[in-house]
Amino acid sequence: MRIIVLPEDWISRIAAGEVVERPAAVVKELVENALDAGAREISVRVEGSGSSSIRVSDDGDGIAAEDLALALERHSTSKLRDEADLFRIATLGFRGEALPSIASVSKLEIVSRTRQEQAGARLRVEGGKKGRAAAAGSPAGTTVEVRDLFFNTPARRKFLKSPATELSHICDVVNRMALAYAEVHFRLDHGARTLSDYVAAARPRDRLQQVLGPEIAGGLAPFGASSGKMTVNGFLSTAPSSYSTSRYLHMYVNRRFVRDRILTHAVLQGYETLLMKGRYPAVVLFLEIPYEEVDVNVHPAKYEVRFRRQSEVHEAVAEAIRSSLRAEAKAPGRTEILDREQAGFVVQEAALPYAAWPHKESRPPAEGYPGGTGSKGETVPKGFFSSLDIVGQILGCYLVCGSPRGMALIDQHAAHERIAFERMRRQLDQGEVERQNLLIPQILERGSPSSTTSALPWSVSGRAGSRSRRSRRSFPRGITGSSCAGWL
């Protein structure tokens, strides 16, 4: 086939597919433009799931009337002046693709006025086809309304999730922006309801309470450190607070929200053994780094970045968190924080009323301890754990115990799991585990006789436990059923 040049409307739709994947992406791009314009008050209004209508208003610098039509052209931007600016991106947006990409798959109307102009201008675009700019009354700032998103790309609209899911993604976008810009007033309305109203906060902790809620924000401790030209600061949860997902892991590079594996690994590395496997902390991390040391032009949606010196960034973040947690653990009078979840039931352990003995007179007898002066007739208990005396509890997770052999630390989580495991194994050996045969026999296929030369046939029939001699070693213990057959 011959090489052809794609039509302009095809190119716009391809670009829109990279930038606008769902209604939340529209909100993200428009809010970023408002922040780059110096807005101090941003209002987002959504109808339905966002595909019906999205309206973003701000009080920023606005767009001049003669530049309004140019703002809808591809790769037109006011955020770059020379080629060197590409290597030190200091704004959230810079590609010049957001507005034209959104306009190519929606019915867009933009109204804007600068502070120097007496009247504003309005421009309508439908499916990438621009109308003429006309004068319009408008306050200083910009208002962009996006209606019928994906009206000309029904396949993409078909793959949108449920309205509740799409709305939750929009809420996440607003919350992430609000955490990074505490000095900006954010408001999110869904129909006649106000979902979020974050007034400008004088302190970052106040914004944490607005976005994350008092329970989670109350368990976060501030931290900060500097390494060369890098600055790491923010808030983190202290042990034993943890969560089953990484939802509360917010990472920002020069106030840009990112999903970066290097930073995520550094955060978890900083916690070391304070978190169990599969658990995540609540961290709001702000990394300030010279613009030329990070490349934000990696992903069309700018969620991913690339660092010039990844190892240095990783070590700086991990050490900042590690040092803060150590200082927090040594702080006197530290109040233990319970492990909380937003939803669902979780097993958690409250701080136990164990405390160190304050006076020598109140200490237990020293007969069983090294160097003790008790009577020689006293016998030490035979079991190791039965001979332990609980001295105290640290970090809400570990028991400090004394024994004739010295000091012992017991992980409460591991001890609980071990006790439950031993109980289940004992019940299994004694046949006390409840079992029920399958109503309908099932065939289990393990491998293929034709592909595996060492495969051995096996079969089981009748009640559980009546298996053939050949399969006795391979058949898993505890499996029940009326009939099983297959290959191993």
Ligand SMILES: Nc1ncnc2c1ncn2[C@@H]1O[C@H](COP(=O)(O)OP(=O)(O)OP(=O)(O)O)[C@@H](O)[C@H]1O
Contents of the next structure:
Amino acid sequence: MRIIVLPEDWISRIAAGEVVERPAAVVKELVENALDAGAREISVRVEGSGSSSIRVSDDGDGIAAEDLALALERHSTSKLRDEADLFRIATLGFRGEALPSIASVSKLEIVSRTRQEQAGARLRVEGGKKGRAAAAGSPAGTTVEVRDLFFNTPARRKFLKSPATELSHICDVVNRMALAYAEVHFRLDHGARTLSDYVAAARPRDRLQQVLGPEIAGGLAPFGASSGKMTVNGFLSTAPSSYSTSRYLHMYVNRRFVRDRILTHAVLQGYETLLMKGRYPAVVLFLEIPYEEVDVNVHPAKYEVRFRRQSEVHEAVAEAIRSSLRAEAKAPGRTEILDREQAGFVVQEAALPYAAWPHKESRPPAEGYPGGTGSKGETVPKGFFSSLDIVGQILGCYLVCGSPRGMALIDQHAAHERIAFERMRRQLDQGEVERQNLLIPQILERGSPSSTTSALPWSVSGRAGSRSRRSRRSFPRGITGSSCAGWL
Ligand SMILES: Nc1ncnc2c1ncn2[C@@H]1O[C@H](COP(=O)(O)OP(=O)(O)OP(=O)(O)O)[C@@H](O)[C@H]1O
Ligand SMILES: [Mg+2]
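Mind pulling up the form predicted in complex with this ligand next to the form predicted alone we just looked at?
Now the full complex is given, and it begins with the chain already shown.
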């Protein structure tokens, strides 16, 4: 095959494929343009999943009538002036690619007026084919309407998810920008419904409440630190609030939302052992760093950045989180001194090594420790843990206990796991393991494929909902799943 030069409109569509992945990407680019233009009011109106229509209006600087056609040309931007600017980018946009890319895969109309001009101008572009700019009445600012997204790239349309999913991506985009620009009024309408209306907030904390809701925002504490020319600030969840996904991790570099492994790692490291494995905190982190210290030109959707001194950034972020969590833990009000009797804490456990309970009546409370019901007054063998005196609780997850040998700190999560494990082990010894069938059986394979020919099948299961049913084979030690099968 000979080499050919691709036609210009193919090139535009290939470029658009990287920039405009889905309707939310259009919203992101248009809102970024509005923010770069200094807008104080940004309104996003979406129809359907966004592929039928997205309209973004702002009250920013606007585009001069004679520049309007240029704004739709590839590599045309007002945000870079000389080559050195490329290495100290202060704006969200810089490549002059977003508008032409969007226009090459949609039917786009832009209307804009600067404050100095009396009349505005309008331009329509369909699948990259530009019409003529014409005078038009317009308030100061810019409105871009994008209709029939991907009308000329049906393959791309097929990759779109359900309207609800696409809409939720759009909400996420607006929310992320809103968190970083509290002083800007954001509004998102879907058809006749207003999904978000975040009036300009006097304090960043007010914006947190608007975007994350009172429950999550209420659990966040402010933090901040500087290191050299860097500053790290924002809000973080103090233990024990944690989440099973990283969706409440919002990280910004010079107010640009980024997904960055270094920052994520630094945040998690800052939490040290306060988080269980697989749990994530809620953190809104703003890193302010000299523009020349970060390269933002590394990702087509501008979601990733590269730091010149990544270990310094990592250390600054981890230390900011670590020290603020420590200060938070020491702050008055965080340590709850519990009245032992009032709280009803009674530590009960078998003397080590975890012998079977001598009498059925003296089993530990069903919910285990701490604060199980009906546990007072029962006679159980004394062990180290039962001799402890609970003084208080710190960070909502550690028990501070006094003992004849000194002070003991107990990780409540770990203690609870251990108690659950011991309970299962006891039930196992007594052949009374509580079981419930899995809806979809899990097959566990053991040994190499060649050994399976001589392997014996085993399974442990019970009727759904049946309790304490004796299995024909004993439950393999160490396996605490509720229904298992495999080969031995
Ligand atoms: N809402 C707006 N208000 C004022 N000017 C705008 C607006 N949208 C676009 N422009 C102008 O049009 C130019 C081209 O916009 P476009 O988004 O294509 O590129 P960019 O923002 O410079 O870079 P990027 O491709 O990284 O977004 C901008 O540089 C800006 O001058
Ligand atoms: Mg832009």
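Positions refer to the first chain, counted from 1. All of these numbers come straight from a predicted model, not from anything done at the bench. Definition used throughout: the rigid core is the maximal C-alpha set that superposes within 1.5 Å between two forms.
Engineer: Determine, after fitting the two forms on their core, whether residue 405 shows a C-alpha shift of 2 Å or more between the two forms.
Structural biologist: Yes, its C-alpha moves 2 Å or more.
Engineer: Under a superposition restricted to the rigid core, does residue 433 display a Cα displacement of 2 angstroms or more between the two forms?
Structural biologist: Yes, residue 433 moves 2 Å or more.
Engineer: Once the core is superposed between the two forms, does residue 66 show a C-alpha displacement of at least 2 Å?
Structural biologist: After core superposition, the displacement of the residue 66 C-alpha between the two forms stays below 2 Å, so no.
Engineer: Could you tell me the distance the CA of residue 421 travels between the two forms after a rigid core superposition, in angstrom?
Structural biologist: For residue 421, the alpha-carbon shift amounts to 2.4 Å.
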